[in-house]
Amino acid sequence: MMGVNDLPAAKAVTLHRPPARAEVPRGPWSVAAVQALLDKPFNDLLFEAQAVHRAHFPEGDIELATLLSVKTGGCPENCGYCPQAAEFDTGVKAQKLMEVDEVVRAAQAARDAGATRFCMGAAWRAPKDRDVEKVAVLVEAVKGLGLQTCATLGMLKPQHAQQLKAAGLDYYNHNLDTAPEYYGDIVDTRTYQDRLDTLAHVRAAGISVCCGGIVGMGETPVHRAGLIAQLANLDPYPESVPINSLVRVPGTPLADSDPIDPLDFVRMIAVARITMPKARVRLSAGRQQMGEAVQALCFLAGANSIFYGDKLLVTGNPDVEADVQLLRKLGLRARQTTEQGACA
């Protein structure tokens, strides 16, 4: 099977990027200011986003991150988008935490295919002490392969964040999902402040933050602006910002939601790039439904990270071969080195 490292080297260096100067407005970002960006003429918005992107990422590379569900299903939360919630009948069966050797094999395969970051997800509301001890062992094992490590385990206590940092965790993912005003329509088993508290614990422990949201959940345009404003006004804003398009899973409350217009999704990527210029903006869930043309527009709008591999936790994702071919067609190259906890 061909991997990203097999892409012709000549094509990886033939992009000629003229010097770009982008005047980036500084925060704090009001919802109205973000909405004004989202409402810009499409070409103008993409031009501005591309200028910001070139100014901060002149190499134009794409980060490849692989996500593995190390503990699947049985979650007591009722997030309306999630097939792993115990109260929804989605066909996902609860499974215990994977063994170390299983995770190492998956991480090795991801590294061999070209991924530089390995993310481990566990369907917990909040891990217990014994859970964090076991995940810390997984983090150490994956770090030993030379990969960046990321985990998403639910809400964290301060001591748990510190324990994961000591094990070598580079990033912690904890998404805000949507704007505060719409959050209660999506989940009511935890509060928005719970999410913000976990992010604060992660920051205090010295772990870099991966935090984004989901669109296509029935939210209004102002809710989308509110999500970006919340993310951009975090101090500092996240080093990684995954923007997800809802994967509508039968059995979940949001299974019948109207999909977001593809160009509106591209707008979200562009505005994330403008408001968080140094972040890795990740084109995340929903890529399988987008097609190559929309993904290409997202890269033009400033996306420079993707989840890489044929599955995201329990939902589908373009397979490795498809992503290799897409990067080849677009003349894009994969990032070959890691940014250990740093904002590029």
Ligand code: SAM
Contents of the next structure:
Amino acid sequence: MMGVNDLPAAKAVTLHRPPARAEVPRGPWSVAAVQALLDKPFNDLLFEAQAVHRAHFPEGDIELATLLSVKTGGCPENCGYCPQAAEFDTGVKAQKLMEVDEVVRAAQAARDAGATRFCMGAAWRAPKDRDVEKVAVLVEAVKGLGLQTCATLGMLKPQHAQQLKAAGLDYYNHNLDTAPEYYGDIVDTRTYQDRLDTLAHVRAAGISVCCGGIVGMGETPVHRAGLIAQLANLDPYPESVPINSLVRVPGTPLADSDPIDPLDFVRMIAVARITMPKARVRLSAGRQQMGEAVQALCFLAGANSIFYGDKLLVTGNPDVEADVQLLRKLGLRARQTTEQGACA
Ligand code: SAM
Ligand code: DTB
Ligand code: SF4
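Moving from the form predicted on its own, what structure would you give for the form predicted in complex with the named molecule?
To see the whole picture, the full complex is given below, headed by that same chain.
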């Protein structure tokens, strides 16, 4: 059995100061360099991440983003994590695209509760032309409420991205999910390159990119490093980076995956912060299973955005009152403005 004497000996230490901005390592990021960050002693890693965070963001500012599933279930793709894939028996009831007034009511409620970003999700492999026309109307209506708009609709053609931009779409969410070499184990109805192509179309249309991944899907530490390297090496890296902890939904192929060690999840947040210093790093799915202390560590590691509202797309999220209390306890403030800029 391991004893305390088996631990690495303490280094002779001089007093640490936060690294000056110029010392923050820059990309391109090799997988090995990201892995070296992930493997750092926990306190050193958090110290570095917090220093990077403070150099780029006002301390204590947390973005609240509310999700709404505007078209639910019945998806033809086979993403192993997803409760909305038609081929998995998850009990999710398919629903067609919501009407404009229903979406506006939900967006108004989100804004009144303090959200500044509203993200509309649709369980499509790729929207058809007529779907994009309808979503453009939703985007315009939500934007009219003074909210930042985000949509996640699957693969986009260049003209779809341009139409959404013209309607006022601020962000498009399209996750790389995992490392390229593990992707085929998770989904085989599309390729990693398909994801990269859509991200390029979104970027070319002038929409800000929201792109992250999921951990806790049976991936190795090298896959985790590979995901971060992919994200950080996008040129430019995404403005928003959601880090999701798998919500294990019965009926999905990944329902029995071993959960990620919570401290390893915190490490992922820290490394996202260090490698993508100006991005909004979002502590995303999985907060319901996390507890306050782990979430607090994620904020310390540089997370500055959460999904806010009782539901993610089809699964649960901490309720609003619990989140308000958590932010209050930690002395964190909800971000008040919705303008975009370097810190958006
Ligand atoms: N159909 C579109 C797509 O796949 O891009 C948009 C909706 S899809 C549900 C958006 C993202 O949610 C996925 O890329 C995945 O990263 C995340 N997601 C889906 N199911 C999840 C789960 N069970 N746990 C954590 N994240 C999940
Ligand atoms: C993201 O990275 N996570 C969100 C959002 N982008 C669309 C989705 C999480 C989904 C969790 C499972 C569900 O409720 O469907
Ligand atoms: Fe469909 Fe998106 Fe779910 Fe994949 S993640 S099954 S594309 S809704």
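Residue numbers count along the first chain shown, from 1. If you're wondering where the values come from, they're calculated on a predicted model, not measured in any experiment. Take the two forms, find the largest set of C-alpha atoms that superpose within 1.5 Å, and that set is the rigid core.
In this overlay on the rigid core, Glu59 has a C-alpha that sits 2 Å or more away from its partner position between these two forms.
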